[in-house]
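For reference, the chain that follows is the form predicted on its own, supplied as structure tokens.
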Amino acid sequence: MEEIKISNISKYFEKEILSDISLEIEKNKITGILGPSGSGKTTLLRIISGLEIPDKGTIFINNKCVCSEKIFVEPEKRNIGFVFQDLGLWPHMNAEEHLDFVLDAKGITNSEQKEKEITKILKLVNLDKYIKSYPRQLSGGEKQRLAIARVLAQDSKILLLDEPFSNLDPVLKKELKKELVGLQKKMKLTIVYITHNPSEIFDIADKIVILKEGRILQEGKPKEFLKKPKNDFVRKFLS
């Protein structure tokens, strides 16, 4: 069952960035969107989240239209969590304050309830020891965990991850990927993970989509790509 249905999405800036993209994102699955720089990956995520408006096409989330010629649902009403490539952490807030801010925005004002929720979420991402730490005091991996914790505090069941582990060393990347899969299964999350690096996503994704110059070249299960890449570009890109 799809959670996100994208139909005929196109987007132009000075040139065409996305061309007639149609894609179904399955519920409670990890979908990896791969492609070189400039292929339209980030623009597609921003359109799904509502941060960009497409020039044409429709998007349905849980069978509800959030984007069409006549309908546009604001980002904050889509209940989607977005972890940006630069993470966007607030330097003046510690880990607890990051989550407290999000819970306030959700209308949770009871201090006891907030404390319980913050402790639970920070434990989920192995950051409970760093509750009073500021971003400048955290390592690269810990910052990634805080960015994910902030999204979980929104109670979003859909997570959009833009090159989340691109700047981390291979050992830490492997560790965080394992944690991400554990979170996804435990919390029944739908994750859309974009990267230019096939090795980051191939071993954890349920579905892979390859973009080039704003077009989908191939989509399917990871093993289908290894058995039968659609063309030379796909074959070379994956190698």
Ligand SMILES: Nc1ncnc2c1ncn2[C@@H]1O[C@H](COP(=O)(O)OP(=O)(O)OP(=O)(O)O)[C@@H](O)[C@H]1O
Contents of the next structure:
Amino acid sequence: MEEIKISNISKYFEKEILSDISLEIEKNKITGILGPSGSGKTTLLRIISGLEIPDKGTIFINNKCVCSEKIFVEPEKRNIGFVFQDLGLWPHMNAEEHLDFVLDAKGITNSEQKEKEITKILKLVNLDKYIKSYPRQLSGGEKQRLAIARVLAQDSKILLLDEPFSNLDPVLKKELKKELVGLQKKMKLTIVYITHNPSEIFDIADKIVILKEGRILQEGKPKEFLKKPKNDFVRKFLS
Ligand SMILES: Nc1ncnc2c1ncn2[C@@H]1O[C@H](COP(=O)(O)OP(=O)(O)OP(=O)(O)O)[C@@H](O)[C@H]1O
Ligand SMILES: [Mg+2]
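Given the form predicted on its own above, produce the structure of the same protein in the form predicted in complex with the ligand.
In what comes next, the whole complex appears, and the chain from above leads the way.
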């Protein structure tokens, strides 16, 4: 079953950045969107989350239209969590305060309930020892995990991740990826993971979409790609 249905999305800035993108994102699955720098990956994610308005096309989330010529649902009402490349952590808040802020915004004000929730989430991402740490006191991987903890606190089942593990060493990247897959299964998350690095996503994605110059070149299961790359670009890009 699909959770997000994107139909005929186009976006122009000075030129056409996305051309007639149609895509179905399946529920409880990891969809990897791959493409070289400048292919429109971040723009597509920003459109799905409502931070950017497309020039054409529609988006349905759980069968509800959130974007069309007539309809625009604000990002905070789409019930989507996103982690962008720069993470956007708040320098003046420690880990606990990051989650506290989100829970407050969700309307959870009972401090006992909040404390329980914060402990649970920080444990999930293995950050419980760092509850009082500020972003500047955390390593790259710990910061990424805090950013993920913050979206988990939001309690949305859809997670959009824009190069979430960039700038990490390969060992840590592998470890965090494993944790992410564990979380995805445990919490039944729908994840869209974008990156320009095939090795980052091929082993964990249920479906891969390749973008080039704002168009979908190929989509399918990772295995199908290796067996049948559609053209030379895909073959080279994946090798
Ligand atoms: N607000 C904007 N105004 C003008 N051009 C933009 C804007 N946002 C993106 N672009 C252009 O759209 C194109 C696609 O950008 P986008 O950030 O979506 O690429 P990307 O695939 O995420 O690249 P990367 O892998 O480097 O992050 C780029 O050529 C970029 O310069
Ligand atoms: Mg990008």
